[in-house]
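Consider the single chain below, provided in structure tokens and representing the form predicted on its own.
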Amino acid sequence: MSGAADGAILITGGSGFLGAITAAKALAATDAAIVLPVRAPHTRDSVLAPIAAELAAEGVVTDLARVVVLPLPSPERIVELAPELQRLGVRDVLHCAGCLSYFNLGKLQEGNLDLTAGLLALSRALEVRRFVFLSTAYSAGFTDQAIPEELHQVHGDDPTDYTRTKRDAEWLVARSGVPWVIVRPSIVIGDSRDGRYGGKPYGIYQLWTAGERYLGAGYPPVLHVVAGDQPVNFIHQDAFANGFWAAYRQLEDGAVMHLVSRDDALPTMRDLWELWLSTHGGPSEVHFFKRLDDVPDEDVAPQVRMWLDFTAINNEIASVRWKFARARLDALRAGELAFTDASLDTVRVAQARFVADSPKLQAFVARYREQGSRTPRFIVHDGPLLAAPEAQP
């Protein structure tokens, strides 16, 4: 699969964050036509704008006339695209589209299962050379066991129906009869070099923006947060682009690969909180808890409780010690793959860029540099905060 592409590449999710990054990578790495099926209200111009911005940031000059934007039918009618795609010479499908609505089961069913099934039917009709499915590293569900680079025969409880539908979609791919590769990234954050980020406020960005939303009226004197000492697995969007492309071009059929950073490089949630508060100021006292259930309800300010509830799923995911196998990624990294692990220093770059790009966060930061404590006192709890015993009469 190495070398220039000898046929067009169909990429789903071109109107989204990771799909646009993948499309930019395909344009930079090949001379192939890139076919992007998208739904209304997206237009050719709206789809090409973030792709062009990514290419410009990478210093790549290429011909965007190679991009073909087509209307994406409903899942049951996707196979009707086959004649047009045969004319365009589509040989490979990179399926980067999906639904992240944690609590909307109907959208998850349509976006992660029905859409995948429709694209697999289309791929069979086209007799594609390769179908690459973008899943998630968390498709195993909660587990304290090592997570293998293979289909999940056994799984833990799911954080949300999102991880379940991604796992079920993996099995649709594996049983499709189409040559396939599955790529499971962890939490994708901004570019490791300049911090730029084109996605929605998920993951660490949700924590940052939710802080501005719920704490905007003022930090309470004491802040309670969920911040354990296990590594939180981020990957930068440049590492994602390079790793996903390497998996597509170099892995064997039937391979599953975790696209994750090495544990020894990664920050913990405690590291991330100390980075934010030490940089931007905050309350006079901060209590770190390993799990959300350990945070005492009676001691938490109302706006902090709302903020903790809003970010509960991400806090729960970050509270688990995930043990991802990464033999395939390590093998690619031993070759020519350029892959920068996420670390506290690289997250610092992403944090600074995110604040610089957000006027609301800039105002939030400026206010607490003046009103908050420059050196908060950090208190670490290994378990629930127990009430002091009552005095004996």
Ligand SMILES: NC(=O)c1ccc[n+]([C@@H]2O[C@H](COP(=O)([O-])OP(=O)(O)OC[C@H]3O[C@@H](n4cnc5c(N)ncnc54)[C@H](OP(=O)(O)O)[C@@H]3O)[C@@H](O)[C@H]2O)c1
Given for the second form:
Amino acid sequence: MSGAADGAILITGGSGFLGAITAAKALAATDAAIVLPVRAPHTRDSVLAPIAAELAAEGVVTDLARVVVLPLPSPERIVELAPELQRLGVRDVLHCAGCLSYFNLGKLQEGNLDLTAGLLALSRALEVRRFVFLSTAYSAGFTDQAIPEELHQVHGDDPTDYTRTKRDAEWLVARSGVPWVIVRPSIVIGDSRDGRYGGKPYGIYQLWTAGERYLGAGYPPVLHVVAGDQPVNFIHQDAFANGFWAAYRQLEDGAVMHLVSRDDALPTMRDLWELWLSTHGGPSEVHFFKRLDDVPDEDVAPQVRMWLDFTAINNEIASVRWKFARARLDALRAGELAFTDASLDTVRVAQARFVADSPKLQAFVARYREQGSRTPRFIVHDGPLLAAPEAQP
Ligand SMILES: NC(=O)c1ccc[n+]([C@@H]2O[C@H](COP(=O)([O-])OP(=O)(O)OC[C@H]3O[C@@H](n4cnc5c(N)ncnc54)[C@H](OP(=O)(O)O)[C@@H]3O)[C@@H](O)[C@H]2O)c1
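Now show me the form predicted together with this ligand; what you just gave was the form predicted on its own.
After this comes the whole thing, all chains and molecules, with the earlier chain placed first.
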């Protein structure tokens, strides 16, 4: 697709992390009008501020007057936007909005399914040239099989209804009759160059911030951590922006692409915890377990147990070896796509920036080190500590 005939580009999720990153990329890469439908209580100013900050960080100077911010109607009324969007010349839809509330079924249904259905009805009415759906690499559910860049005909158990609703939304898109591309990123972390992160505390940020929230009540000297030796698939937000954009511009209709880092570059959870704990100190002793079920109940301080329970789903996801097919991304990378794989060195940059940007985390780290140790001792447990009970005859 040529950059000359952009028309206007509609991007959903402009008030969120990846929608804003995508809007900034669209502003940097085209002269098109960028249309951002958003819910109340967002305003034009509140939506533009992070986009402008992202453009400034990238050194891009552009006219934000070509951004059109519109109120987003409820899903069943989204189609009513069609006349106005026709007038604005919308030809492509980049659907980056979605709901990550793992345990709120109503919000997942609305944010991942009803919203997508409403946008597909709108896209049919507009006869759009392309609809790009931002899904997730984990829409396959748990599986130890290779995960193809195709719609999931079979799937594993879902960690939560989040992955199920994203998978069902992929099928809504595929059956809509609208020309589509599906992009499935893994876990997005800060920029590979300076670590800046515009997202909510998801993924590894959840573990870091939840530590402050739960462990700051007691600074336990002994920590039990779920940290396996599988690579954990992160991608940096700059790699996301470039990869998502390349998929939109270059893939064929009906393509599914995993937007993931290469396994051989990635750190394991154990590497990540060693990075955090050897940088910041805190506990005097840290026990690593591969799975939450392996952690012995009786030895764990109550606040450590609450922290483990709060982060259980993400730990469970990280303890699985996900085998994502990567042929489409590799083909784009063989061309002009700039994509930095996440590695221990680049995560170090993101970690340092996150702590530097958070006075609360800095205070937590300093207090923990004062009360504990600068250099914790690491103890690795490769399986359950207790012998399994003898099988009964
Ligand atoms: N972040 C990641 O690491 C990651 C990785 C893989 C895939 N993804 C996918 O990327 C998408 C966006 O993630 P994100 O990190 O940008 O999340 P985010 O920062 O929470 O942003 C979510 C966006 O979706 C909008 N939204 C949610 N529910 C909505 C609803 N019912 N109606 C209208 N708008 C709704 C939000 O609007 P409000 O501001 O009004 O709430 C916001 O603009 C999600 O679908 C997620 O599945 C994210």
